[in-house]
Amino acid sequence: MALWPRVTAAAPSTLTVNPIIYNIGKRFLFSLDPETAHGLTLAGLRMAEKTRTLSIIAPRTIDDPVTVMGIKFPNRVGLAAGMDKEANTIAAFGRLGFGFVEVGTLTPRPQPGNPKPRLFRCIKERAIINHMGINNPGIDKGVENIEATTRFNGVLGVNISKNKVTPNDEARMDYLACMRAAWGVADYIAINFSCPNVPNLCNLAKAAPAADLLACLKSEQANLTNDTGRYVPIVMKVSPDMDEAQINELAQVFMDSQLDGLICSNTTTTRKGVENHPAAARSGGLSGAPLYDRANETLEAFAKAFKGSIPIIGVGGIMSGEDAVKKIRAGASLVQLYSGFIYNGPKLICDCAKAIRDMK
């Protein structure tokens, strides 16, 4: 576990989510610009956690401990990166019942992201188009926020990437800087080299540059483990927009490099399922229900190639407990939520964790 101070949370609420309060809040937030609503939601969660009133909307926490990558997770349901970009709402998300929280993406230097508007809802389709561009306060501020976190007793992942202005042939230096900074506070470190909102970033996911980057990261992982006496797993987050040949090539790279884990998958640049929505013409990655089948196909392909040698975190389009179970059956060891959490609220966390726990 990470070395930053944690205080075990008080016993979580055994109440189910109050549907009246949740629906009123959702209607208000969905009346606002999506990015404004996002900021207000996180601020509200932080305030509710600070004042110990989060139990008003908190679902019943599901205990279903499992060990993956040598880490004991309280349950198999986590928060995907992109929700807590500044790493300052960790304890609140933990109180909502997530077994693990992944913060970021964080880059070496702060960056503002792409011009606004850059976040769009496709409500009927239960989807989101995100062109944020990895806006974040930088790794040093992110780590400072993590170190200031109390009352969180779950597993913490720190998602990192290169700055937009850093050329791909210098990307390794950015990833190394973030990895070193996050080492003391992270339970695992996720490498984002597949975000479609950073020009040319996905070129790093071709076999040769991916092998080069991973070799560099694994070498530094060994050095840091020797220096600190603790091992922090490295996981890579892949795109769903790959053909079979690229998946097989990357799978071989990951196995040869003894990668600790894989996150499958990032958002898609396709617009299948939202073709007729006005936001479909916007640039950005599509997440939510329309991504589900495509993400599962990619997950199944990597699981087939790995044959159990590398654990997979399944993410993309989970909208129900049944969806989460299908990810596990497709080969995932853990799952993450993002868009489904936005559309369905905290109850989805409990539903997914319970469905996985009780699956036959």
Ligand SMILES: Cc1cc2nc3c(=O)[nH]c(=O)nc-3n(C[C@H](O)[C@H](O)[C@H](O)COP(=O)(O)O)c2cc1C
Given for the second form:
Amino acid sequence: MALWPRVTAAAPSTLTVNPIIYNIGKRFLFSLDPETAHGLTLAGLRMAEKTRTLSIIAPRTIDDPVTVMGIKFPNRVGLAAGMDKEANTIAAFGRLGFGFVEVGTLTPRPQPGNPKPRLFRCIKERAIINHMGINNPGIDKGVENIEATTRFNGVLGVNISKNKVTPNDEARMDYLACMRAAWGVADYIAINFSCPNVPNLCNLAKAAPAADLLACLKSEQANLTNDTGRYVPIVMKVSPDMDEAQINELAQVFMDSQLDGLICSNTTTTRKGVENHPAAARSGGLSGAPLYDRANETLEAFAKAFKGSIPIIGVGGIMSGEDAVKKIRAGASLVQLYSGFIYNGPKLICDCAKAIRDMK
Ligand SMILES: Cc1cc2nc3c(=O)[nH]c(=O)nc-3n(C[C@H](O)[C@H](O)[C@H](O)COP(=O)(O)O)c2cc1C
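So the form predicted alone is up there; where is the form predicted in complex with the named molecule?
Complete assembly follows, chain above in first position.
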């Protein structure tokens, strides 16, 4: 297993989710403003992990090892970026059964993100609209938090991006700075160039700037591998808001650059499935059930172009084990959860990992 040296193995939890505790907690959290609920949830998870009480609500950890990008994952279900933005709750998410945790997005300097309110639940639609704007404590603090993590036995992805104030033509410097800082602690590094909440960021995903950026990253990856004797895969995270021509162009860039992996996808700026919700008029990216088909279509298009040459992490709208299985069938090697975890709780992790393990 690809682990950095400070981490010691956690004993897998064996209890199942306690539905009474979970439902009381969920009702309370959903009565709060979403961002307050998020902060409280993470603080509660950290406390429960620290006091070793998390196993009371933790689902059974599914053991289904798989090697992807040269990394051995304990199972195929991971936590998507944006949940643990500060990289300080990793062990708790591992305890809940995630085979891998992607922290961040982290940028070179700390940034506050967009003005509040910037996070909205569409409960009936099982969706979220977020306009967070990559609020984060900065890469140095993130790495410090990772280094302080103990009792995590999964795979760690570090998701990085540029600061909002950095112009796109200088973006590479920000990605390179974060990559150097994260190199020693990350099992893989994810490049976020598809967040719809940072002005113009998605312009970097056009073929020419993407090729330039990737050339820089791959060259630095070679240097760092040479210096440290350790290879850390680079994974690009794409938007679901691209047409077929753009997908094919980008897929060619990724194959030409020998990209290590792809995450498909980030949130969408479309509002299909939440048209009648008051929050639909808000700026931001839509995630959850309404994103599912769109993210899968994008995944299938990349999978078709890659023909197995680049592994894909499928994310977007997974609400059940069956949804996770369909992502694998569409061409993903691994999956990630975010909104489904908010709506369905930790049981979803186990459901997905089990459904994938048992798929025919
Ligand atoms: C509140 C919120 C914050 C997010 N922040 C990030 C982020 O910082 N970086 C990133 O790459 N993706 C971020 N995402 C996108 C998720 O990682 C994921 O790609 C997206 O939500 C689709 O998955 P889902 O439908 O399971 O939620 C965020 C999503 C949400 C809902």
